[in-house]
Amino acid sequence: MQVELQLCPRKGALLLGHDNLLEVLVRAVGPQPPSDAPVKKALNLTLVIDKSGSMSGQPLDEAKRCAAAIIDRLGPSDYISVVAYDDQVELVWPAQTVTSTASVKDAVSRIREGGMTALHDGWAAGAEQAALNVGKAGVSRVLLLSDGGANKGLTDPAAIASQCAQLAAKGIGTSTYGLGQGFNEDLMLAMAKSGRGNGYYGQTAADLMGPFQQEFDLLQALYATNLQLTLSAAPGVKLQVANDLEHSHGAWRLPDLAYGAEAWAVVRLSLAKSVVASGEASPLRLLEASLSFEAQDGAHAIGPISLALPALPVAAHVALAEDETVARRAQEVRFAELQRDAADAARKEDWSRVDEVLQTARTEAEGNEWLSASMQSLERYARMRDRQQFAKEASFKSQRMMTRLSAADEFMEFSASFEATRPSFLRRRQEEGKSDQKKD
């Protein structure tokens, strides 16, 4: 078994004697499970609980529930250690494996609310229960659940983000679960973002079932982790990501791949007319694509892989038909930078650039069912002017887009999904908003 790297143009051929742009999609695709072995691998969890007293109530009551659904889905040859925190770090549960569920559980149960919120001491804690039986399961993960709080120890979301990158390095991703109507977004994504792992956030235990789901589905069932896309422009062409992804010693990191899945990456490049001046004869180099990556049975490396175009005259270029898939993605991504300019605005109460940018997203949804139902939540809060929900709801979103794994088929799936799982109070706010304006 291996995993596939393709390069697939948008159009097939280039625009002879003009200045191009071309988007290609860059696919990593998983072989298919075997059918001779179950694929679940053994989890390695820490459970990061926030009890500070912004938790109190509800949300750390929601924080519990969460909890226990993860603990119930565990096997005896899985991992659990859980840690609560507020001003200081109680270890609840010690990492160990999963003998008892309902013992687990009972531990969670007695979390108590507490003070102040000290974020980052609590995360390390569960770092260091996680790095214990890195070595002895398949997947590592630290799983946080908080309101993003951060307000004793080190609080800079950037410093904080650098940890959980260094920690993903060695083996140990970090995904944040955001409780409550004012978490903290900033902090939990960019930290499930340099965590290699995934951002949630919802008001009830209810709201991150489907994420937790999809989370587990995904752990268990992971081919490749540590995906290097590697990229190299021919002279004369300028080469552009378009994904949010990390990028550092030349190469940009795919999220972890599964079986029968895929991993994927838009990429822009652009031409001058004077380099497509010719090519309908010899077709012209525009790029080249390497991918390293690790599986269970050690290190692999893919490629270089290439793709060479003929440049057309007009009439002919016109007359070539798209690759759907791939205007597909390239309509993905680019609504992805437009949610994440509208976050940026809102956040600076700037509603005029904020209008503006909808505006355009609005142009660029057509045709897409979800992206143009996606669009009406966002204009909602626009309306609203709430600045806080619309960043929160447009940034998660926006990074979503950028960085999810997908199915090789997947979109519509996905994105059914996803409205299917937004949380429940943003839903509940767009119905009280109908029910004022009948009332007016």
Given for the second form:
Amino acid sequence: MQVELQLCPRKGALLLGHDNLLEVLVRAVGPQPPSDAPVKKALNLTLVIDKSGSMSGQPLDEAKRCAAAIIDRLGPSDYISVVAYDDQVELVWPAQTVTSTASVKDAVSRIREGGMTALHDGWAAGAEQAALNVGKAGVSRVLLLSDGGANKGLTDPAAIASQCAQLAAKGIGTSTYGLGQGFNEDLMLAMAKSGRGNGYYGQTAADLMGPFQQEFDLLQALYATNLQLTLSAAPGVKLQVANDLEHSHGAWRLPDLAYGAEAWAVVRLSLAKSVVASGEASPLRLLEASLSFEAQDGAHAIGPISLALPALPVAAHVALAEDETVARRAQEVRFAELQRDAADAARKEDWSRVDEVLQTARTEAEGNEWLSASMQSLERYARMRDRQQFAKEASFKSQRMMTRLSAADEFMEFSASFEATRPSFLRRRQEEGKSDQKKD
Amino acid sequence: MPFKYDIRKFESLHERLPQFAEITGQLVEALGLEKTGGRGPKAEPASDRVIRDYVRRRVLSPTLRGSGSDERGFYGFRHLVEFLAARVLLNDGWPLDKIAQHNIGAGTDELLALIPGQPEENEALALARSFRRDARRLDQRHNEQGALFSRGPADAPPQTVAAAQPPEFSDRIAVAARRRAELPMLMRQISGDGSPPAVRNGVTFEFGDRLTLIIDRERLRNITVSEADAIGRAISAALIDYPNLTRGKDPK
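Having seen the form predicted on its own, I'd like the form predicted together with its partner chain now, please.
Entire complex below, previous chain first.
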């Protein structure tokens, strides 16, 4: 059982004697789930729940309901701990294996709302609990829920994100759940990105269950983690990785890979016409890629594999068909870049810039049903001049499109009802902050 | 480091003074925390009187109250950790008032980290705890700054020595204290008893690059001609008989 690494060019040839810009899809395709044994690795989860005053009432009730749903799905070999925080940290359930889900849920049900939001203290206490069993489980992760920003203790987003990165390097990821309109999406997304986890948000407490389930489904189906992609362009070829991926020590980090899924990145190669002056006779070497990752049976390395393409005259080049999947992923990434720009403009209340970017995005989305469907909510929030909601939806959607896993057999067409049949972590959603069941 | 003295198994400790003193005394012995040398005077063994004195000096937290009309105190895990950490620091030459100051401000995990023979933290745990420790210090600094600001600089209290030192300094001296406290236990592993390693002052003779000879300074001071001659002949014999001395194993 292995990961398959592929380099797929948007077109199967270069244009002879011209400057070329070629998009290449790098795909790391996970194996199908084994049929003879259940795909189950021990989980080591810490739920960190914001119980500050603003969470009182339905939000805290819903957070507890989500926690209970997660706890219900844990098995006796999994580890769970629960931390609640306001301006103080409360260790609701210390880290241990799940011997009685009822006891853990009972402890969670007793969480009561309090005062301010010492988000970092809560996260760090959760990290400590997860660290107690980091070597004993297949996956260790802190799941942090908050409806506010960090306003007590360490509050600097860059410093907190840096700690998430350090902890991730020691084997404990961080995924974040923002609730409502008041949370700091920059902080929550930065923590998730640096913490090698996922960032989610819900407009209302009722929208939180989906993301919690999604994370849980993903963790249970994980095949490989710590995917490091190394790319090397041939002389005269410039490369740029279009997805917003962590880049360090010469490698790009792809998202953790689940069974039956594909992690991917779009690479833009540019070549001056002098480099493509020949190549009809023999293909030009363009790119080499290698991948390393960790699976349950140890560390693996694939490659290098290389991409070489011939250069064809205009007529022959035009006649070549594009690879639809590559074109669609490249379109997604451009759309994600536009959403990021629009979110920045919205935070500055520069609505004319937002409208301008959305116009471009609308054009970009043409022919892509998922992107077109995603435009609807963005345009609605822009019309309402709802800065908070627009910035959150655009930021999270952008991040999701840049780092999502896709189904190996994903269709061009988009249908919410069909997406619902897929594993939750592979679904393309119309709106990130709303449950798919209650679209307005 | 073996885990057999992991004192976390006493986490649910809730005892009266005599039982607490007995347990504490046993652990001091098991952990090799009875002072055998080094700086400062030898600490008294754990006893009811010493423990009461430590509570009075705030080396130990106030006792836990009993329920109902029972006003006698109980001792718990925190007290145990405070006592053992205090013993490490006391053996290292710290005065009791400074230990009290240290113990009051330290988390239980920080105190545990001082005590030899405990399970080592994994890297992630050490990192997460350092995040929490740094955050507590940040809060303390904010609180102190807030308090000073509200009082005004004129009536600000003089800083104690410990408070004036940066936290990194406190960490280093605490780590050094733990390292020194581990010595008896480690010697027990190496040599079978907890005696400290023998320290000798030697004199080194270098005969070009052929021979280096180290002789105890005291013996050298009183060496006779015949002893020196015997040493020389012993070296000659050993060099000539080298293959037999190494039992045929030629060291690489």
